[in-house]
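What follows is one chain in structure tokens, specifically the form predicted on its own.
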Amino acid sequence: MRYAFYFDQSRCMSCNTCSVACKDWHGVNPGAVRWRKVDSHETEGGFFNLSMSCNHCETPACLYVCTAGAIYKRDDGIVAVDRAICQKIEDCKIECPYDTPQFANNKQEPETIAGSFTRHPMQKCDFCVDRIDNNEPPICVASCPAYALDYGDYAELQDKYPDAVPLTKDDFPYAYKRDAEDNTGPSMLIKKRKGLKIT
């Protein structure tokens, strides 16, 4: 079992419902931090959405780089991070491609973790685990009114949408913040919106 993520660009509509479900579903508080993004991207004739979380990587950069040990990956592929184990180093943040680790300020988290090391531990999408161990969907899946966003064994997804690709770089070049490598093994799957090119 490799959990994924499936993205229809053709459907969703920016509405950001799945952004402000995740919040409320994981308690976020209002702020910068956002476990699920969605941005819009320019293009010629019109423009595009993409809706990103953690990709739940089959070889995570911020995994490899936490010397506090604080990243693990589960048997399912949904790579996790304990929260009071987290020294705030930052380096998992820096090795992401895709920006995923995300650090609260003492307005958006007013509270310390009890027993946690540091103040304001990285935070980020964790698959809805408390949703998924009991046979729900993530919570971004079930609350997207187009039905843009699917879940799944990763090559189970590829054989429900044969016409979603893999995210790249050379497919997608917004996902990924500059210079990042493209080798990470991202457990996401897009079906493209047809008919723009990218500026």
Contents of the next structure:
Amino acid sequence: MRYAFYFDQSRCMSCNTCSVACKDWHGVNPGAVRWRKVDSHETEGGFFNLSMSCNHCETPACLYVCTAGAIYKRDDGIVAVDRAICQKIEDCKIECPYDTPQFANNKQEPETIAGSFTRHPMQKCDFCVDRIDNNEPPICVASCPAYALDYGDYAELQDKYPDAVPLTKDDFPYAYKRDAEDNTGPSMLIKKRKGLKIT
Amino acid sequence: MKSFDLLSNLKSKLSITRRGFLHGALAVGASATVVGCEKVDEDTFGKDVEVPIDAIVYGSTGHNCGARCITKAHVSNGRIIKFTTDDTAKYTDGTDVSADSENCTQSRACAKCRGYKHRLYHPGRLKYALKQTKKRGDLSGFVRVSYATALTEVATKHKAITDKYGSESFHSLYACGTIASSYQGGGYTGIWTGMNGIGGKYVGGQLSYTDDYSFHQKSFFGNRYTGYTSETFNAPVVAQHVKNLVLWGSNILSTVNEKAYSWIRSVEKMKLRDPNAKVYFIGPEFVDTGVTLADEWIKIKPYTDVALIMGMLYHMIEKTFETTGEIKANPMLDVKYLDTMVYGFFASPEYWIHIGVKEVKDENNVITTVEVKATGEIVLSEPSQNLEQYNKVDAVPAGRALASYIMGDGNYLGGTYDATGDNATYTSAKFISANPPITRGARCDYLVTAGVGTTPYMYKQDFTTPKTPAWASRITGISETKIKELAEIYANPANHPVASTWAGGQTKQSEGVMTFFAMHSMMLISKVWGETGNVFDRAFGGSRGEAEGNLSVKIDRNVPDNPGSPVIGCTQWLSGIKFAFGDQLTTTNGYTGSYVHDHTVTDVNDRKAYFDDSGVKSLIKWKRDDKGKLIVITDNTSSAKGCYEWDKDSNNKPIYSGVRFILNAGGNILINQHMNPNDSRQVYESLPLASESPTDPDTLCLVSLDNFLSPSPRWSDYIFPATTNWEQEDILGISLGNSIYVPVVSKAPGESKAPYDFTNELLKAYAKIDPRKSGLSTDFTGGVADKSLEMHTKEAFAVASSKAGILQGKTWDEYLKNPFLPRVPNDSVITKSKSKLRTNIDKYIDLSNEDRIGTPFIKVDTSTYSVKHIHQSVNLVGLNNAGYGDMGGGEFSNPETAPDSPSRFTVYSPMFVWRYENRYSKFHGYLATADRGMKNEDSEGDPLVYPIPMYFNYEDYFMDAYGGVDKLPPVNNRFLLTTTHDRYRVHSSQAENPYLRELTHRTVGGDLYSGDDWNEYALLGVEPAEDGKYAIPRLNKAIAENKANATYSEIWMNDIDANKKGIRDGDLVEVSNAIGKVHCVARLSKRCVEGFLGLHQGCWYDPDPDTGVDVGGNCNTLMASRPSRADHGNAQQSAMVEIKRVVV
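Having seen the form predicted on its own, could you give me the form predicted in complex with its partner chain?
Whole complex next, starting from this chain.
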């Protein structure tokens, strides 16, 4: 089992319903931290929407650099963080090709987690384990008015969406930090939007 | 605010756990009557409110959103902690919900409803009734008064004003913050506003308005002037038939969430069916609808759609005629059809059509007039016999026809009508015998009184200029090749069906009416009508299918009729205030008029209605009969015969009612959403306060009902705190399903009340000061005092559940657990067909004289679209047809002077001009004859309104609105600005919501989503300190305190332009013109054409007290007061501005 997201770029209307529903469900206060981000990228050949959260990589760069041992991978592929033991070293943020790990400030996260090492430990998409363990889709998938998001086992998603391609830096350079390597095996499949003619 | 952070102990949650409240919800249900409910705070006014402790409750939103979708509130400990949306898996017929269908009706909410928690529990929510005691807009002047005292004072003031000035002086302002139902709504279907507003009728009547700020120009133009009507537009039509979908600036994916998926899925299917099918987007800002759907973005400068259309039409004409006027071998246009069925594209002589006469019977069923069937015969001179059996069609002068305007110099139009064939008695072939002979067109000869070389109006300079694709290219920025390609898409039947969409933005531009006139004309001329898929509409999809389980509550009331009264255009109420208080709006009192450049203070003092006038001249006190109806003057000796009779003062002068009392129930039009808030503000601040003496009938009174101290309440005299959805019982019609009852699930702050309860209490207050009003509150609640909406609903439910139907046998609690039933999609195949009119017209043109015998004459009848015999009286019967959209002005003192209908499609409309010049004339008996109706005259004495669609250069509007050519922004720093809706506000509702605000606001120098003024914005409603003063004097506290985390609205700007101006992404910029100044943060994007700025609508007006700069970034601060041409609507998508970086 390898949980993954599917994203239909030809359907996404960058409405941010997924990102707001995610903040609301997970109680992330207003502020810069948002576990799922939606952007419309302007590149040669048109404008391309991307809704992306943690890609729950096969070989997560964040996990391997976390000297506090706060990041771990579940049997079902979900990459999770134990916020209580995070030491806010932030190497995870540096190493992640997608800039996924995030850290709040006092305003956005006024209440400190009881017993945690640091006041604002790393946070990111947890694949809505509280929901999928209950056979409910992640909140972002369930929220999408354009039916542009799906989730499931990576191989099964490939079968279900034969037009989809894996997330790679070649196809989706705007998903990556500029100097990032593309070697973590993201669990993300995308149906690409076709190019746009501008006249 | 408590943070519910699930991450606090993630590991422990990795086992299968779920929050208790979810289990609880299933067990407890959502009923508002379950055990464990608690009462709200002691200081809450009125009846006790109970809310569920732990539940999941179905609901929706009541704002004037483009859609109403399903949200489910998750309640824990009596507080909503999060929302989910519809996850219905099966329709009521047992089939699975599937996103494969373009009609899928699972009702998924968008970000606005998902972020609602931070609106409900916002610290800035209003709690108490407030009264202004200093000067309107002065935050230090508000004092808390008891709700009851405020109600009594408001009722007293209302009575004093309407007793003296008549009910027409009370205006219930267009408001749409709470609109979704007629139970709690404050909008046009609601309690207080518009034609159906019952609140105003209970208190003696009101001045009503027609239409709204969204679609004024489209509604005004209607379908009757041209006769164009769209075929059915729905998702299966797109999926199954449309070949080219042309989005003229469409923004539906952002504004109509309900339809968004229908569009996406139907376009997918359209392309699967036909790989060559295409979606074009034409617009200056490539909005999300384009990003998602378009194959091609055709970049166009704002406000130039009509120029594009004229360029397309030129190409069609050029491909149809030789320069001499002879028809080419393979003409692009169907000349025979145009000659006979499209009035005014070409010149034509005066003629009469035989239309027969209908049978008439008297009261004894005896035939008094024998039917004569129409023959359709055309004669070119007035028939000497049986004239009543003929319909006269006025001549279209050669230099005035639409084709003459397009060709300018008359080239290509010199040909004569075609007399070949044997149908010359019934078609335009008859015109060949006109004496003198007539050609299809000539050099354009619309007058330019000042002379072409003198007039500054650019459109007049261009009358005789050929509107070639090259001409259109210079104006629009679109290449000539592309303009020709678009022409061929429309004119070549091989490219049909072509579905075209208009956008809300086009109906709020200075020349928006012209866009509709031109689009109708172009589609009639190119025959893109009358076949499946040839459509012109705003939106499609979303709801093809029937809803079951609707809950309809009927509250029996005996609502008094509204007394006879004029109905003004919805945007002209401020002009009505100026009309009422013209003598007080003086420079001495502080009204300088400095934000309005085409209407002086003297004009205001002289009660010259602005832009003459859209109903404002009608706002005097009227005489009424015993039943309250207006009285028509019948005295033959009176020069005002045919007009309504008016009241007079002791000096025999009319009593200027104007607009003197405004109830603003859940809206922000009062200052924010109306053009030119700087001017509105000056008006309000110059006039004495209402609260100084509630019994004084001579002061303006502004009353607002709101959730926040947003700009409109801020400049009001009285403010009442209001509930919003989730805090008030309501019945909301879900776009993709049935209407559902939504109980109270969250306690509203302080003394907030729902509109239903506010109205009930206000009517009680009325009864105390006016015995004639006693009993009205009980009538309002359905004959039982204080009967709640919940009780009414339960009674309706009891009936529904006892009858056959989907609700049969259900209990109330079962219903509340899941009241929503999505429509069952209708996925049936749509057969491509021609409309009856198209079929018959196609046939009619080619009928021979011999075949004609017994074939009725075809009239293009815009109300029925049928082949029918007609009678001349139809012309007068049709005069007040709603399809003309007169905005309430369709009351004429002289209807007999109206031009006859040509009974054809019409692209040259004398009726368009006549209606303009005679609108409201029945109310103008008190004026000199020359001043009746609306003056169709610009500053040079030329018409404002012509009978054909024309391209009016945007520079001309700005020249008039800004006070001259020299008042336009400098040529080297001149940008056109529009104000599209983004999806993170509903107009200006939710402008305070930090979950949404952070998506449109940025710190200076910050990246996207760098907004961090959570809980530092819109706190004005927080209680005043002990001394009564507010600690927070500004809407945006962080800006006022110059804090680094202060955020500004983004303004979208082309990156090449920005580079030239030395502006970088994230810079603070000042955008200004002769009307106002705003501050924003620049967002650089290739999604804007060069020379364009996009400031999305709905930010709250927040003027700096020292500089007057609106740091709130309200787009309307830059919008001139001057209304749009012809309809006098709002031109709030039209601004010319300059921009500069602000050094911080």
